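First comes one chain, alone, set out as structure tokens in the form predicted alone.
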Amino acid sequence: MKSCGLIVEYNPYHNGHHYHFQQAKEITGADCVIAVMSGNFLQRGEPALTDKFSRARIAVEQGIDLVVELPYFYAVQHSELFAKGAIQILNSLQADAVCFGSEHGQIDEFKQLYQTIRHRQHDYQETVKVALQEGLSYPKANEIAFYQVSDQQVSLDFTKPNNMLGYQYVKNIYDLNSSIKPVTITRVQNNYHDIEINDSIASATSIRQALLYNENSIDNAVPFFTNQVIAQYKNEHERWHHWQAYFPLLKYRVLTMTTAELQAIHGIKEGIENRIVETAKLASTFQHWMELLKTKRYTWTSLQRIFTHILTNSQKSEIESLLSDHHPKGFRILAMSKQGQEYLRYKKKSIDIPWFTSNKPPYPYHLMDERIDHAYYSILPVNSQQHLAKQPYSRPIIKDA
């Protein structure tokens, strides 16, 4: 039984994601498509619009066979660690291929760049180090190092986020000496950060913008079932999740924490905790707070990740301990089709790490997940919090047909 892995967030699942899924299945000839999906908080340090279970439900209804959660300590990280966690899980699941969308759309130059950097690893690391010392952000330092080490021979544009992520997927496949075949398709008709819906394939950013600010209809940009589920979520729980909704709670957290408590939070370094506290006193909205905080060294995304870790009380010691493991101690299944169930039975003896169907012990990350979930649901009405808090302890979502 042949399988293809997708590394996703589905915030929310839209027509571009469906195109990606269909192309991946066709190009790789996969019998089973596996999605490794971020949980309630995402790679760019944002709360997902709706929770991981509603997003997993949409995914299996649209044809995905197996939805596996990328653990928080990998999901809310820069591209290298995000990719590492996802590829390790897909490698353990014996995926035959990984298909990712990129602005470049051709796999050969991703492979070529990997070989170039591997042979000039010292030069690459030194270039990154110097750029960081000059006060540049980690993504910018990497971009400079990529171009310098490759001597401009590779035409990959690393100002494009999916090219950067794609390189990290390829790198981690080869670093693991995995048999996974990397495949890429070209992202079509939109840019990652587009804020307006202009076509049937629109960016997730523009779709969220339209939903949160009632700017226009998303009907043409998402499958009907997506629209149905996210509307139902808001109807039942009174709101979607976005940073402004957490602003009062986040501000309270920051202004009542000691300096030592802030310094212990994952991502806090170089005295940024002092700047966070001072700007908290001035900020009137989450957007305003971010504008006060952002510097050349700290990108919008890196600051959002720090805020996520503050909100969830995720400490350096805990995250670094989990990241020190050579591979995840297990993975959590959120949803599956009958085909996904069959794949797990087919591969059961060769999958080299345990899988779990709920957040109950002995799932190794159950205490962290419980804390993360409570933080995520904290902005909802009490009855919604109580109802949704039970979901992680139930069996996965199973699509019968």
The other form holds:
Protein chains: 2
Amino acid sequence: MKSCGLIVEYNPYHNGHHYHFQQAKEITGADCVIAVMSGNFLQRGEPALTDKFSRARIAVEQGIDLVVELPYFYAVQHSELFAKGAIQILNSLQADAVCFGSEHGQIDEFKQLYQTIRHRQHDYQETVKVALQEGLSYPKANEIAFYQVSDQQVSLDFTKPNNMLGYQYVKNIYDLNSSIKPVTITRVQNNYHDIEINDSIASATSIRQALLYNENSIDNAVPFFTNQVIAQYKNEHERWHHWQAYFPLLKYRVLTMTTAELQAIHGIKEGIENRIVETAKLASTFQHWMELLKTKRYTWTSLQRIFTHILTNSQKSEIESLLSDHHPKGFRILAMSKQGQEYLRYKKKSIDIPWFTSNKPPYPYHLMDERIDHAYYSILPVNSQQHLAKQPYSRPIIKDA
Amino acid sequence: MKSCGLIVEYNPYHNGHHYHFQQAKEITGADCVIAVMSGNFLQRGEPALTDKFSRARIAVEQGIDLVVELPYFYAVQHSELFAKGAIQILNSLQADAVCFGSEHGQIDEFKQLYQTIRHRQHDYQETVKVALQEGLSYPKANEIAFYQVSDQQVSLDFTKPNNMLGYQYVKNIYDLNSSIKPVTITRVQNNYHDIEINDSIASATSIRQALLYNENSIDNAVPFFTNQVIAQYKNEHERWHHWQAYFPLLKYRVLTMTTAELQAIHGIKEGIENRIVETAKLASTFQHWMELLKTKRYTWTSLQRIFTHILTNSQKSEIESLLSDHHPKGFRILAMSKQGQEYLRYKKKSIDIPWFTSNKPPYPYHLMDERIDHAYYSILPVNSQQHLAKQPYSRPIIKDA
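Mind sharing the form predicted in complex with another copy of the chain? What's above is the form predicted alone.
Time for the whole complex; same chain goes first.
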């Protein structure tokens, strides 16, 4: 049985994702497609529009065979750690290939770049260090180092987020000596940050914008089932999840924390805690708060990740200890098709990381996940909170036939 | 210049409070009436209906000469500590008398009881200890000890909350060797816990009930100015403060705290933190949460005080360190009349605790107060939060002539 891994967020699952899934299956000849998906909070430090269970359900309905959750402490991180967690899980799951979308679309250059940088590791790291000292953001410092070390021979454009992520996937596959074969396809969708739906392949950003501000219909840009599930979510729970809805909670939280407590939160450094408190007093919306906070050194996404960690009370001591493990202590299956179940049975003996089908102990991250789920659901009506908080303790979603 | 101290919460200032003020002035012949008032959170562990500034303004308009804030760590405490903080401030302010309302109404019996208990201190404390071990609440244990030590000769009914508070005032006056003369008047108002307005002298509980649930007019039960100020507060800030409004914040907070963090909160003991977390998951309203939590050992008010400390992030280490001081390191004037200003000038040299007129440093509790104010205002629209959070840094309210 051949398998292919995808690394996804599905926020929400749209036509571009479906195209990616179909292409991956075709190119790699996989019988089983495994999606490693972020949970309720995403890599860019945002709450997902709807919860991980609704998103996993859409994925299996659309044909994905296994939806595995990327644990929070890998998911809400810069691209290096995000990629590391995802590749480790796919490696343990014996995936034969990983197929990622990239703006570049040619796998060879990703591989060459890996070789180049590996041979000039020291120069690379020195360049990053100097750039950070000059007050640049972490992604910008990496971008500069890439160009410098590759003698600007590289045609990969690292200002494109999916090229950067793709590089990290390839790097982690080789660093692990994994037998996973990296494959890339060109992203045909609009630019990641586009905010208007112009096409049947639209960016997730534009789809969320259309939903949250009721601007356009998203019918042309997402599968029917996506539309149905996310509409139902809002009907049942009164809202979708987005930062502004968390603004009162987050502001309350920041303004009642001691300085020492803020300093203990993962991602807080260099006195940013003082700026967070001072700007909290002035901000009238979440967007306004972000604008007041933004500096050259902190990207928008790194600030959002800090806010996520404050909201979920994720502390340095906890996250750093989890990251210091060589690989995840376990992972969780959120949803599976019959084929996915079959795959797990078939590979059972060779999967070297324990896997779990609910958030019950001994799942190693059950306490963390419970806290994060509560934070995520906290903006919903109390009945919804109680109802949704039970899902993690039920059996995973299984698609019949 | 003769002065009389009152120990109050004014939530809100009603006809019974006004009668108490007038009687106190008449009986003690005071030229200056000083009210030591709880701030934004009250002795029974509740947010005040409107903030301390609005309540202080009503008080000076009604004739009080000085409104002094009882610091949070004395205010949100059982009667012993509440009384201790208030009496120490009034003693430092050189009050000639303290006049309190009690159900009993005769001062001599309070004094006699103090002497009796002082001579049988050891028996008293042993009885309290045994009763606590048997699982009774702190007030109940004290009540039993009172009766036992006084050989049931006492006609003071300690199930009445104002008799208990009154006793603590008298006790603290004598323990301090203060020259304050304790005076009591009979409370003519309805029972403290009455929830209906039957009279021009109604309980504060019934008045809040009428306001929050829009049941009756409160016009007959409060001075015109009270009505005006609290109506204006709601007009400007959309709501009054009551526990249910904080329920989403408190639930979010409890469900994202670690066990160690909950255990560090002032008032948490004996594993109540586990019950708080488990009941949080089931509760549909604040009232429901309280009902799920309530046991014989914990009174309703002691649980509400714990919730207040969770909401304001008030930790054992902080509160215990503040309480270990022999007397408050400072106190704050919230409002004064010309007569009150005159009194402070006149007594300046003999007031032995530094006093402050804003929440700016070096006011010793400025960081704590800022945190508490933010928690208190957090349920209001963001514009109101920003506007109201500036008040503590302005000059106190001064009533002209």
